[in-house]
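Next up is one chain by itself, shown in structure tokens, the form predicted alone.
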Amino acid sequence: MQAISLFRKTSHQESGFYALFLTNRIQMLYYMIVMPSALVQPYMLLAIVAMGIASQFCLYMLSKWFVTPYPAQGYQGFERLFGKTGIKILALVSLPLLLLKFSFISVSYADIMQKFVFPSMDREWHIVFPFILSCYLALFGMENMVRFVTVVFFGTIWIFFLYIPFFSVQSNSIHDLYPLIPIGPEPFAWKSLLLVFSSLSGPEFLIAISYWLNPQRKMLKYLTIANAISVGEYLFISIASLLFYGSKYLPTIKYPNVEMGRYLQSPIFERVDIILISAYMFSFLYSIALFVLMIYGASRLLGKTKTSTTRIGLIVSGCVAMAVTIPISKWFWEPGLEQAVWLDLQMWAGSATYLLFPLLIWIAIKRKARTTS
């Protein structure tokens, strides 16, 4: 198979906006899938604000990585900071986390496709077909993938505005958003916080692609703007869901955001919800392609990093991810397990990586600065 440069870098222009678009789209990846039916009480809106602040703290630590000279050096920068053994350990830890993220996103989106678009088709086909398209995108290489996020951002951000009509329904009342402070003890409120924080996770994987983001000192500004947009979108659509369904009926809806699309009227399209799902595929396909490239990169770090990248290597990495995903969808993604096991696992894993990866990088930078001074 012909050798290609999947991880080459040819451009050195500032790419803060790429980081902004990447952060925002990755943070919004789980929203349509799980959040509105979990944040069913009005006071849980405060959880979005609180976790948005916590997310900003993680992004602050992450921004410290971008102002150092290490990201611009690529693999050599990581080697200077962690050593060869440390890099292999990080790759070994990151690989199962990437596979989990890959599987969770793939099966969740396939579940939506099967329920709303092609109910007669097996869910596994809804995983395989988008995967083939994602592999095709990944073959253009990491540098082109980073640039393509601009198309993904502007191809999906407009979905946010489609929920405006739900604020103008005559039956809406401000009382639907009460109480903002819980009246009694809520034993599972911490789980809502964990879910929001996990949904805001994802920017920690920018560490792996920082070489192509052309690190700069103003990166914190772009990350902050992206985080603010994500929190604003979360609040906007959560309030729209509460106003439309009410806090008593909302828990009974599995995919409230998609269901709301069925009530949107259009003189051109009869099923607006299908348009929403299709538009969301931009983010889905992009994220899967990005994770396939990261999985391939992590596997190379565990092997011979000096060998040239190949198409067959990328495809094999993707097939390994599919070999993990298909059995989960076929035998382990059942009602009950889906919520009690996989969502909980993703919540804990996403929250842990979002907190610990930037913290680890920040500590390593501080430690390196002390040893070299």
Contents of the next structure:
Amino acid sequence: MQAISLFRKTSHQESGFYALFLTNRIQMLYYMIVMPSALVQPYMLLAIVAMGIASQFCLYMLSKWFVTPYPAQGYQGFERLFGKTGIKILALVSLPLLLLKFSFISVSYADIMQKFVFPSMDREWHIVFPFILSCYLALFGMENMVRFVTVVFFGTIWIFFLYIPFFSVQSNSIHDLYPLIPIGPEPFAWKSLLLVFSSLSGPEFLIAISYWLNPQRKMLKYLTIANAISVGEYLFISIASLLFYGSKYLPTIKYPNVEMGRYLQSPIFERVDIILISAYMFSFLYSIALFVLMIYGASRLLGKTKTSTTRIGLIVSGCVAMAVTIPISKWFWEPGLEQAVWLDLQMWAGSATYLLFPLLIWIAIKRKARTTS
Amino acid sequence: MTTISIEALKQRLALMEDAEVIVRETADGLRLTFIYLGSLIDQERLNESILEPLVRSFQNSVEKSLTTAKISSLSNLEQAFQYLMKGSVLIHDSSSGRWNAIMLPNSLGRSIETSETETIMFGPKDSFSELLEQNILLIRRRLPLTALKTERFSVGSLTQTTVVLMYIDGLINPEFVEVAKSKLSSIDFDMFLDSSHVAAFMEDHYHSIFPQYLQTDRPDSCAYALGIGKLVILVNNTPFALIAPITLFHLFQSPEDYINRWLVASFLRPLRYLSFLLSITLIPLYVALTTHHYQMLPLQILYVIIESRSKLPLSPFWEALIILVTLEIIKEASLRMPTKTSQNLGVIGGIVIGQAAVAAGFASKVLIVLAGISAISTFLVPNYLVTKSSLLLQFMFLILASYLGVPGILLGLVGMLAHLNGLTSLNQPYLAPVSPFYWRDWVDLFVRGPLHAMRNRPEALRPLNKYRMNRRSK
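Go ahead and give the structure of the form predicted in complex with the partner chain, now that the form predicted alone is out.
Then the entire complex follows, led off by the chain already shown.
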């Protein structure tokens, strides 16, 4: 029987596609969940484009990391760049952020699931069942997880095409897309900017799994394509929802994307939203499995890194994440509070990590280059 | 090492009524003892090619008398028994005291027939038989190459089954050959009566319900597999060869895919994937919709289902479970029964399921229709082992659907894909070329592209020679 090694690497297949798929799916993770009552005016489409450009800047910094020899060296690469203490500090900072991301996604998705699919079932069960499966997924190890993103990408990208019919609804009016430029100072516009930027966040976590991505020199190309696809999808869905609901009615709906699924009709099924939400689980499960592995990896960095990985260790890490998530869902996810506190918290945390992590890595690479030369 | 003696041989061959010990004297006065098992050797060839030339010979040794026969010299008793049990005649020369063996195996066996498990309308009709040498011949005829290597192994302490590993040297990734050799060498078990037994010991994940070696009795499939950089394992006394490494997608490919026009084949292949999906999810979907998501059904369909289910005493889950189990009982019985009786069983089964179950109020008409579609769908998958695996999957999805509805089915699908992603065949990923991603191989994946577009051998197999066409002719 082969010893379990969750973080082993056997394949050296050079492919930028994994980075492309990962970036795109992680960027699409939030937008579907939290899209948002904050992005309700037509001129906010420009916010998507602006934040797409800002996201491209972060990805540019990230690509600088991929062209260095450090990612291919795994832990040693990080050690050379930050030193042992530096790695521990980074792991310590990352852990609460990962836990927050994990909890926020889990509870948000469970909330949608409860509201639209299974109102009779407690929200906590909607967290527990996918969590069990995501642990199973994570048990196959990081290498398998990274390449599984292809299945996830092709298993969920079709959802996007289901929104095409919303462009041909008879009641659509082009006037719903005006004004494209805001008239007068708009209150809280910064919040929508921040929301889009935080939705686009996530690729910074590729730093942690870069060892398994077998990065190559053209990584920026793949990251750019992924970012462009994400921005395209954001715009597409936003325009569809603006056309369908109109900018006056849109702010009154909590989950416009999901609600739109209810209006899709087929000769065999009604309430296509149930299928859409369930299919979206693919992306969601994958992300939480990836985060469980990252949480386990980060906790190992804080403890003993030389001991071999175990299934129990991974499951315990997952249970710790659950121990944070379940109480949040049970006691701290009250109507109103979720928008006011958790969404704000996630917005700030997501934006901060997306901006600061690549920047930190970039500065560290520059500093290292200067000291070695 | 025990030295060979007639007494020792006779002692071991006691109570074997087909064991023969005969003594003949040559024209030159040489006294020869022949020991063999009558059931294992070709008696006619023994008389014509061995006994008669030897008795009439004036030479003073067996080698000089039988210049055309392949004679092996024996040195110890165990070696003598190995030869004896594989269909050799042992010859003892009393003057020199030397022991020789000549292979004269009985070639009794089936003739080359049409495959019954992988039938195709057009294309080659021959299939493997139980004779190993004949099976090698059928492949060698198709690939007349000196690079086509055959390596022999013996497995099974009781059966001592000969296993032949075939590959094209200089084309196949040498890693596959090394892994296969090491797996074959490390097999430790007593009996191997079929290639599936060998596969069970070579599989990387023997708990999985998905086969990790493709079993086929078609020589053309084996030749094609060898030609694209895979290896073939032939096992003596079984018509089924093993092909490795394989992926999930190979289980959905039929030899006819490459005979049909590419557009037709490209239509049929996705249909197989769809039917596999239908076979495992159609009835669970019915259970999910009727138990948890009535709102997903359009009003007209809802009327039909409500009318159909209105007098049923069972919940959708139990209704589906009973029908599925009954269906499986009938399917299994029809396999075990004589051909003529099984036809009757089909008719009786059809009446019992189709009419009596509905009339008795055990099942709704809608479910009967869906069960029929689901059962037929399983037969579209060319691989029989996958058909059987889909049965277990269907029950698993049924349980998930009854408790968690549509999300339960999706959970099951994600779990299944995660499991498949973790599988390997000969240490190679089972979901390639999707995961890991090799986009160039997609030309022969969900669709079957034109042969002209298949310029390269599958990238996922990492063959040493990746081009299928002469690069100058491009």
